[in-house]
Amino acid sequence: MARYVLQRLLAMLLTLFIIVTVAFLVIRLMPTSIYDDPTISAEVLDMIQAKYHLDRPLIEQYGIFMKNVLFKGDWGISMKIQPNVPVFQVLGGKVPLTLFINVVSLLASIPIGLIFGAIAAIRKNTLTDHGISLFVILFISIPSFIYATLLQYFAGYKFGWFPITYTVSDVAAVKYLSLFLPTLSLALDPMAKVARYMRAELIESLNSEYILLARTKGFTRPKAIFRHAIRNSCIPVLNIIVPMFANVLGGSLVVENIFAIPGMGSLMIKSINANDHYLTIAILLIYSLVSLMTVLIVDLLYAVIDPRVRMGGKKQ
């Protein structure tokens, strides 16, 4: 087991440093610069490019970053949002609230659509069923930001239920209140996806010989599905975790921007707008650690749900 996460752990490294090397290369070749005010002088100009090495040719700037990023961990500093302050310094404030939208729409759309499923798949072809369906389509099919804004103008404006925007406060209530909406409206997709999933699923393991074999033996129909049916039906389930915090991860880009919330979301698109290069290539180093770890987190539950699951692929 600790050599497998081992083994992890080491690709993850690897992924890493092509998706820095790929992000660094993408965004230096745009057809932009990072100084591009028209009321900096060229000698001025000259001297800052060659402050940072900016200067010299395209694979010499990339050794120097990843000179210092291997032996010195400078990822460099914010060159527009907050001049000559290091990235990892701008984005102190910013990724735990980013982190905490994100993670909790994720932790909270899993059970609920596990739930909303294995009932939709119990009681097939019902009333109930449909409404469920229903609501899982149009889940799946509007996007999170469309939600966002219905929540906003409607829970927040209209009835004024929570904040339109994100509040500041020292009274940990009101800034929680003031995410709820937000973490609501990422976590519609996730739980529609989860439940759609999950009923196929064990609609399919209902049906199987297994579940046959089980009632034969004197297991009642709920002690089948409960014991038996439910758990199996988990772990393909557990494949569409990856992709669906990516996509959770991308929509708080927009939803973030909706509430005015100071994440990583905003940031990004401001660095981006501003050619801060060095910002730029660290928020996307966050996004693809946190994906990253999830990839792992995923692995690591197949043998918690399944121990017949051997990890590394190693028999027993």
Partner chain sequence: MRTFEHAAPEYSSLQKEDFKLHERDDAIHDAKFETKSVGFFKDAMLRFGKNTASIIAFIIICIIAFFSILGPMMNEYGYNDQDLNRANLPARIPGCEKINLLNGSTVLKNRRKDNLTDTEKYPEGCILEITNESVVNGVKMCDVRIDTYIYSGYGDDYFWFGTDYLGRDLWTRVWRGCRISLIIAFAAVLTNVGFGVIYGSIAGYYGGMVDMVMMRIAEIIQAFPNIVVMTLFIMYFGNGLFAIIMALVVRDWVGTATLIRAQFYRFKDSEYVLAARTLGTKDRTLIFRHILPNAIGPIVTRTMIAIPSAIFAESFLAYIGLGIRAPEASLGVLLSHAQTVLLQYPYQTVFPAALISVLMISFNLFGNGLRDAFDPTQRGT
Contents of the next structure:
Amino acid sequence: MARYVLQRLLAMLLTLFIIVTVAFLVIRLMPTSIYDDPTISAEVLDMIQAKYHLDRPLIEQYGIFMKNVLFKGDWGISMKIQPNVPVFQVLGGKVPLTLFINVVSLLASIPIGLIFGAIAAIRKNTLTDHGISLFVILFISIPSFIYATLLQYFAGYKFGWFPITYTVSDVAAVKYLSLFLPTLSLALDPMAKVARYMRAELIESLNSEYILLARTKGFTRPKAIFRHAIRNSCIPVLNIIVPMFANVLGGSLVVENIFAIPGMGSLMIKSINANDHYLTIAILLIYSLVSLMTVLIVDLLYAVIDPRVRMGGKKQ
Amino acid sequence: MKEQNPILQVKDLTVSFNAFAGKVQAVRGVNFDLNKGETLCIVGESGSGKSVTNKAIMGILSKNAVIERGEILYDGMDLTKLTEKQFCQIRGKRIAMVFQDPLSALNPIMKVGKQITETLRIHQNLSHEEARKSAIELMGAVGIPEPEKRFNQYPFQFSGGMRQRIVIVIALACNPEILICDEPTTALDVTIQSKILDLIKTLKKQRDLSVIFITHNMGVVANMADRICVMYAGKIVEFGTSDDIFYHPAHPYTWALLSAMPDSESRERLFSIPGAPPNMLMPPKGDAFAPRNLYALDIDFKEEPPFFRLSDTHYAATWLLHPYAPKVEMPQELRKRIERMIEEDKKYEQQ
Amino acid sequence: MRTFEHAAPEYSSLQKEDFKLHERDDAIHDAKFETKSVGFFKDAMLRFGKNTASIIAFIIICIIAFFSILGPMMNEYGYNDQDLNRANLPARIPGCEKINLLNGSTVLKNRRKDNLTDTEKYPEGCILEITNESVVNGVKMCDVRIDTYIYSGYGDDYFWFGTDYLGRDLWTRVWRGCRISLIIAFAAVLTNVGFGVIYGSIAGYYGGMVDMVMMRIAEIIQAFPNIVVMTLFIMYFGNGLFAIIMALVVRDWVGTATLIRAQFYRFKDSEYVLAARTLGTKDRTLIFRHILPNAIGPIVTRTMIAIPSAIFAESFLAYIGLGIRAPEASLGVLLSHAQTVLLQYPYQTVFPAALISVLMISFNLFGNGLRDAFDPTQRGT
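Please supply the coordinates for the form predicted together with its partner chain, as a counterpart to the form predicted on its own shown previously.
Let's see the whole complex now, leading with the same chain.
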């Protein structure tokens, strides 16, 4: 097990290295330069470029960048958004907010999705099942930004139940209340996906022989389902939860934008548009890091829940 | 037969399924008794209603099944009328079941130990430790080596034969009176099959079980049965003791089944029953086997045959036994076969 | 139990002549299948035909496609005809004068009531309704619902979905945007499937070292978060139509390739492929005639389910400012513009939002129907 984790961590570092390299090259090769402001005179421009080694060949710039990263842990400074502030300091305040709405919406949506999926499966082909299926198809189909827009207009503007946009406040309640609508609009899609999958998996489990065997042992049907079918169905559902975590930060970009949340999303858009290259690299790195980490964690969880994986058997 | 006291009586049991295309009549008026301490084999090809009959006894029919008529009498109760809650007191504790495929019958992600102790804990209120002890003891008794170690393993770490032993342990955990075996060896290797059959026989003797054994394999029947019911298209067509059925078969379907059984002596091509079983959405008028019967009479297509009594223990439902019927003998080939079997048996007994 | 002796009276009417062996016209044989054999596609289509929701979804997709092609030509306004004098006019459809959302009306709040008669400010016939009258500091105030078109001097015009901040006709832009979104989605998905099938087939068919190297490459590509890949791609290649299509493919094809590879692993060692191989069948024939057709169901299903995801991804890019270059607009670009003025001009959001929602629901239902039709065992997942 420890060996497996170590292997995965090494593979992750390699991937991160490749991502940073590609990101660096792509961003530096872009036709636009960092300082394309015509008001800066040529001499000043040359000076600035010399200071940041921007006048050297690309490979050398990359070498300097990597040397700083590896030996000094220096990822460079922001050049436009907050000039001369180290990139991770700029990022510092933004990551938690983005992480918060994403993780909360995912964590809340998974159990709710599981419950509704289970209800639909147990009541298969009844009105309850059809009702749940209708909502599932609506939530899966309609994009999150449409929900965000609807919620903002109705729940925020027309009825005034919640703040229209993110509110900066020292009072925690006010702040989290303003994060409710964005979190909700992010939660609907994963909830529906989990419910749909859970329904299918549970229906299969319910038809299995081990449920029959459990009933011949003397369990009532609900008890047999609870003890034997539910956990067995949750395992395959993990297969669709993993990719959700891989996209854990990406999904909120638009919703952050709509609700004016000063998170990673808006920062990324700004830094791209402003050609703040080192900041962009850092943001891409964070996106990749979080997504790789969460996938690793979920994979390890998989092993905890499913003995067949833990014992070196095959994933089903 | 009348002297013996039946422990379980199935009377005129009729079960149908509401399927997409209509009502499927899976079991159509089945009667049989299970006597204390005997093994009753129910034989028939796929879809003859043998599994459905036993699922009805266990009370685990699927939701779209309906018991139209009939009763299942056990210990003064009619099992068809019990509530789910009352049934839970019987299932596992007094009537238990062994499934066909041990691979799918065990929960793949639960330790086998827990799957065994579950039964003990619901019915006997044992503590964790007591249940564990009793389970390990049973595992040893059915021939699982190193039961302590095996107790904490998962089904995927067991071979097919060992898994079936676990299923048997689960069934026997609470000392049931009746054990229903639904083709328990079909999914296993031939070499393992005989071991499992021997195990069931031994356990039956040790624990004074009454066994209902479902199979489509006449070879297994010969090995196990005290009495035999032959089922076709949801009905019993012939029943009797093992000797009755093997040495004096009277129904053409039983003839066909026996002829289709492989044995070491026969050189010729194995017999196969022509045609296909009837569509149970619309069972045919008269005898359901008639369209495939080489000895069918005209009346078979008009009237359903009643049971004709051959001896106190032996009954068959075929018009061939009616006094009006022409004399029809079983096929020559089969007669030779049966003679060979009788001889072998005699030799065996002398030894 | 009904035995003959007991039941004798019931059978008293038995005729002796019935007790003779039944004469058969021919030997008993296994029943033949009486139905005609149905091809794989025909069978799938028959199953699909029974799924009402999917049929309706398909019809809706056809209607939307029809309007995407012809919609922009249905009125005289071009998609880029700008006129700031008619900016932000609400939707106005002939015959819908009673429906506030569709009659080109706007509510102006807190107006001096006395000014309403001034035809300089309020041209004749533009006032539809006066509400909320009150007196503030001795001045009569009210809210007034006006016909925005007459108010701005465009009384004869009908912009069915209204106009945007540059006075461009939204009907034309929405359908043109829908066309672009559909083109992007279809092109992206077809490229994705085409490339994925080829890549997966090669890896799956040849196996061994080839497979190892190809799948490691695919794994590395997949390790990049989608959003990062798309962003980098568009930053580098710009936001033209082709670049956006490629950005949607650059990572997603890996999934298709993995799926196809798995299919190859399943079938390449099966008896019938070995049989064909011993007969000297060429690699190409084996791949395209013997193995790939088995994967046709999953491929079709994946294609249909990937289309709504592609539409979503494209809108997503538009929202973060990486959408298609102006003055072209996709549904996503229209929505992201409309979003910024949501509270002032909600009608600009309503039409593209409704359209994209209906489109996504239809594609999902259609895709579900196809999946059920091609693979009945997968029902419901």
